[in-house]
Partner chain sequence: MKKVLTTCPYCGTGCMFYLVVDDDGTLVGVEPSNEHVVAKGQLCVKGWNAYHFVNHPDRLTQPMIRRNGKMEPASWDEALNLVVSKFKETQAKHGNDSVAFFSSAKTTNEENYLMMKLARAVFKTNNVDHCARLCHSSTVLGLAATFGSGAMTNSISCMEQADCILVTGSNTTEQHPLIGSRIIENVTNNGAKLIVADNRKIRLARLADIHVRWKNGTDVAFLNGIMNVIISEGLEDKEFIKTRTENYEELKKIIADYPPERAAEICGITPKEIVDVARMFAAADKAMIVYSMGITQHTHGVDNVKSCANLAMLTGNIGLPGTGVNPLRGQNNVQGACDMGALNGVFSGYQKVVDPTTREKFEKAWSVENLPAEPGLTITTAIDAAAEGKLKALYIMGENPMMSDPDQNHVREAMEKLEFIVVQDIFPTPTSEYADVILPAASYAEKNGTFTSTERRVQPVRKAIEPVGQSRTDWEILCDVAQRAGYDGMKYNSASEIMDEVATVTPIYGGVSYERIDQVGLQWPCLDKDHPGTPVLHSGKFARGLGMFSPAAYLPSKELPDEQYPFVLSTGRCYFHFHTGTMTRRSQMLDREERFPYVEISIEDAKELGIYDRAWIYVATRRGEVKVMAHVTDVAKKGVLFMPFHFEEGPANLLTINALDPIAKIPEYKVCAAKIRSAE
Amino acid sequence: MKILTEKNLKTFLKSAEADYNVRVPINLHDGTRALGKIDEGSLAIAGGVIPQKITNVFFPQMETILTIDSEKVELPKPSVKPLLVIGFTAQDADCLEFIDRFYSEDYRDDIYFNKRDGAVIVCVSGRCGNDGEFLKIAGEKCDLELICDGQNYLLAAYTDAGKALAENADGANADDSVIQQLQKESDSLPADDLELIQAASKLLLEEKVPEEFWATISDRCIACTSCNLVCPTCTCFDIFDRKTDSKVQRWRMWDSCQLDGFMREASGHNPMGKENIRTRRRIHHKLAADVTRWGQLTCMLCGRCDDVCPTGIGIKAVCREMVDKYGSA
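May I have the structure for this one chain, in the form predicted alone?
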């Protein structure tokens, strides 16, 4: 395991551009952080969770899925260079693991895997969260990991692709005692949020949450859809066609279960026509329905929906209200 200064890290990432389309956390002009190319802004590895839906590098907000002209149908071609994406947290890696599964079981989504196959995922952890928060160490959930000791980054490689990349990094060998201390800090992080959503999931699966609760929560929803736009495990999309004189392009674009027309049928019937039903679905889907279908919770506690919700009904906030009201029932 090597120790990299920020200068060495930038040099390492620049060298990777020869073989990869590199995406890194950068500072934008307004002070926020986002994924971008190295030369699009100053490097911003530290700072915690990247606010945007980080899985959008493989499932973008809008993309062409096929083009039809008078002679043929064309599907999007894979990029010449695979992606190298830096900035996933341990929770983000869990999100990616789930949507990999989602897009491969029963039907393999080739458009998603055109971008995902061959991609290298680099998680960021250690003493580099927002306001000094310690970010959980991801370990073998990723290909490479940058573990911050407070000043520099320890470069840990877990897969063959990660190890091949790490060989090109210029840095001193890390002291085992430093690694052990960082892992100890990671292992001792509190699990309060996980216990909270597990308790809420149990209430939902046992049908102990009445409909009036969802009416109360939905009264605070303004249908801004921010929760869906930032959630790394939200996978719903809509399809539309765009016609020009010479061809037709079929696009897919993210959809939101908070919108009135989310499940409206051609007949005009809408099984989710009421806002309380849609609000219930948003939470129930990740904490109960997916537990039944996939055998796991699909909220990985990245915290993005709680950060962006203007009315305080992100998933952790709703779970807290739910458990407080019905946890002793």
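I would like to compare: after the form predicted alone, may I see the structure of the form predicted together with the partner chain?
No partner chains or extra molecules come along with it, only the chain itself.
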């Protein structure tokens, strides 16, 4: 395993641009961390989770699904170069794994896989979280991984695509003991949050959470939709057409189940026409409905909705209240 300095890392990423559309965490104008091209801002690999929904590289806020001009219908084409995305945390990689599954099962969503097929996923882990936090090592959930030892990055390659890329990297060989030490640190990270949402999930599946609970949460929800829009496993979208003189484009854009119109039917009938029902859905969907359907929790604890919620009712906060209130019974 090679060990890369920041400088070597940058050279390595630059060289990958020959074959890939490379997206890396950078600092935007005011220091906000986001994915961008290497030269669009200073590299910001360290710092933990990227605030925005990281799966937006494959499922962006708004994208065309059809273009129709004078009788000709065009579908979006896969880009010539596949994406190479750096900046997934281990939890993000879990999220991606789930939405890959979601978009491929039953009907395969070609628009998503246009971008996803051939893409290389690079996780970032180790001693480079926000405020010195240790980021869990992702392992084989990704193609390549940058594991920070506090200063430099160990380059772990897991898949063929990852290994091929890693060969081009310039760096000394790392000592096995270093990686073992990091792995040990990773393995000993606390699992409190996981236990918390598992407990919450159990309460929901066993229907131990009374209806009144949801209103106490939804009273605090201002329906900003941020929790949905930053969630890497949120997949819902709306479809609309835009017609200009020369063409019609059909687009899809992120939607949010926290909105009243999300399920309102033409007749006015609305199965989710109340705030408390919508708030329940937000939590229930990830921790109970998806468990029934997919056999897994679909909150991977990436932390984004808790960070973004302006009133402090992200999924972890709600689970904590839920477990505090109904957990011991």
